[in-house]
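Next up: just one chain, as structure tokens, the form predicted on its own.
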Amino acid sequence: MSIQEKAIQEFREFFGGEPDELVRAPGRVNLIGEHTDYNGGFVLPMAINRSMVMAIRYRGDQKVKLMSADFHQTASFDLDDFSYQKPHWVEYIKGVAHNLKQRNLPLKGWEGVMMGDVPRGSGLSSSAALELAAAKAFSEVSNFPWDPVDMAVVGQEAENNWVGVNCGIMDQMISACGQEGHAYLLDCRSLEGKHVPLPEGVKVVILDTGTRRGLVDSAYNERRQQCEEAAAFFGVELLRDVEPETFFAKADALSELTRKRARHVITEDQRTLEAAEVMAAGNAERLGILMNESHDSLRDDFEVSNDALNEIVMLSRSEPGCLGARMTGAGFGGCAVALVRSESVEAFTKNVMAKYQRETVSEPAVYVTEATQGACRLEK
């Protein structure tokens, strides 16, 4: 049974009746660029196929009532008026419904049960699934247009300004504007983005180490105020604003530690354009090259690997067939993504999860995934 069909059923057990609408929106993983995103620069991931559905029906009020099927969790709000509580899953929503209103968009009340399978904590961005998925429910019942980049900045308002992660743009971006088949090259400070081919007769492969990260708790609000230390020292407001002549040119003024998170974002950049560029030309080895530059530089210059991550990137990469592997995401803990051959897959899949539980006494979850849409309605 789809997870469609899960959501359904749930839905009818739980409200009885039928649902009015099924709504789905992606998790994503990143291909190349990482930490770049609050930077401005550049970043190019895909969405996939592991995502949150709501099923849905109209309601003649203003309250917006929810089921978790994860969670087993209930959890209910009115539109007219709601404040932030505690941490909890339904803040999320909350905070979309709070953003819509701010730009006086008309909200409708609904009900709906949710169910995902992207999994939590993993760095492929569920909560961004969350939100895009929310913000396409409340465009539903409420009938006012979809603007899947202005639903994207919507849903990363919520997750700053609400919830209370400082994070980047690209989880919602590529959340709601993915395409099938494609990566997604975007320009995080104009939010300009193209869409890119994968090249034929590679997989994407994400390896889920098991390891978990509270992003919040975690030191990526540190390597922030870092890059804006860097940026400052050079007089630009954003780090992608540096060329790399000038940042080789001037980086033994900066200290070690500023140096080394300055030059991992500088040539990450400089790595993600060129990602595109031969994505599209369908060269495949060249960006598994990029791939271990890119994990390599996270590891030693910006220091947000561990040593779960490492050791999976390295036995992806000696399997035959991996053209390249990195880890992705915030980092300290989640996932690690590897480019490999299709005809590959099955013996590399089964080699790493083997090899990787035998070194370090935890089982892996591996998933070969698609390059699919962004957040959508679906026919039931």
The other form holds:
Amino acid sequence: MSIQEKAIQEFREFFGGEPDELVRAPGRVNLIGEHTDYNGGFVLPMAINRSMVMAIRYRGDQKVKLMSADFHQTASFDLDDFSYQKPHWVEYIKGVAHNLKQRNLPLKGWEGVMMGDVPRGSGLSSSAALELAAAKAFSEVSNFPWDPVDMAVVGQEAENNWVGVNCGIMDQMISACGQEGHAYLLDCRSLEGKHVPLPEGVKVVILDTGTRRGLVDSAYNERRQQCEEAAAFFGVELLRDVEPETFFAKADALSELTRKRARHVITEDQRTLEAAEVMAAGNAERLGILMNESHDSLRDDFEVSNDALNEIVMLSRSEPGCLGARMTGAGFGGCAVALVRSESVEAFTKNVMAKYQRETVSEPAVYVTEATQGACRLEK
Ligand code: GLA
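Can you return the structure of this protein in the form predicted in complex with alpha-D-galactopyranose rather than the form predicted on its own?
To see the whole picture, the full complex is given below, headed by that same chain.
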């Protein structure tokens, strides 16, 4: 049974009767362009076939009532009067409601069941999927027009201002704007994007190391700060505006640490732009090489990888048919992504999992994924 069918079934059992609408927002995997979004740079993620689904029904009042089928928990709040309570999944939905209200959008109450299959904390953006699904639910019920870019910003604001996580815009943008069969080259400053078709004959394989990032917020914020310091040195607001030639001409005057951080971001932007180009030209081999270079730069210069990620990446690269592999997402644990020739995928997943051995918080896993559409309404 698909998660949408399960969500409908849970709705019937919990609320009784039928839901009016079904909405979905996907998680994502980033192919390349890591830790560039908050530097105003470029990213190349795709929306995946794992998502958050909500089966919802209109209410005639201002209440939002939710049942999380994943947590077996319920929560509710009143749109007329709500505030942040404590760390809890409902705060993501309240945060979205809060930011929609700030845009003077007339919100109406609803009740629904939510259910997701994006593994949490693994770097596949389960929270962006939740935020965009909630925004889509509000837009269906309250009947305001769906503007994917603005809704991505609403999701990011919810996470930044309400939940208190200082993320960039990539995850919400791809969950809102993804297109089937395509990755999305996004300029994180202008928020302009271009859908780029995935090359023929290869699959995108996600490898979950089963390790989870601890203390990630502080390390993530520290990296952001180091990037800001580097930008200030070059007299610009965002590292995106430092050309590689300028960087290499002046880099010696930077402290070693700041130089490494900036070198990652500046070279990663170049790799990401090239990756989109070679992808559009169907050159999967070159895309794989760029992914490898991205990982090495994240490991050595940006220092956000961990032993488990390095191991799974190296194991992946040594398998026949693997064109490239890298860590993906914020780092310090979670998932890697590999580009694998379609005919080698079966042997690849079997061999990597058999060779990868580590004490992990949760089970290592492999997901052979497809690029899917961004947040949308589903037919019931
Ligand atoms: C997390 C953040 C994103 C981005 C990545 C690193 O996923 O939510 O905004 O910064 O890390 O590329």
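Numbering follows the first chain given and starts at 1. These numbers were taken from a predicted model, which means no experiment stands behind them. In this text, the rigid core denotes the largest set of C-alpha atoms whose superposition between the two forms falls within 1.5 Å.
Core-superposed comparison between the two forms: the Cα of Q9 travels less than 2 Å.
For E18, the Cα coordinates differ by under 2 angstroms between the two forms after the core has been superposed.
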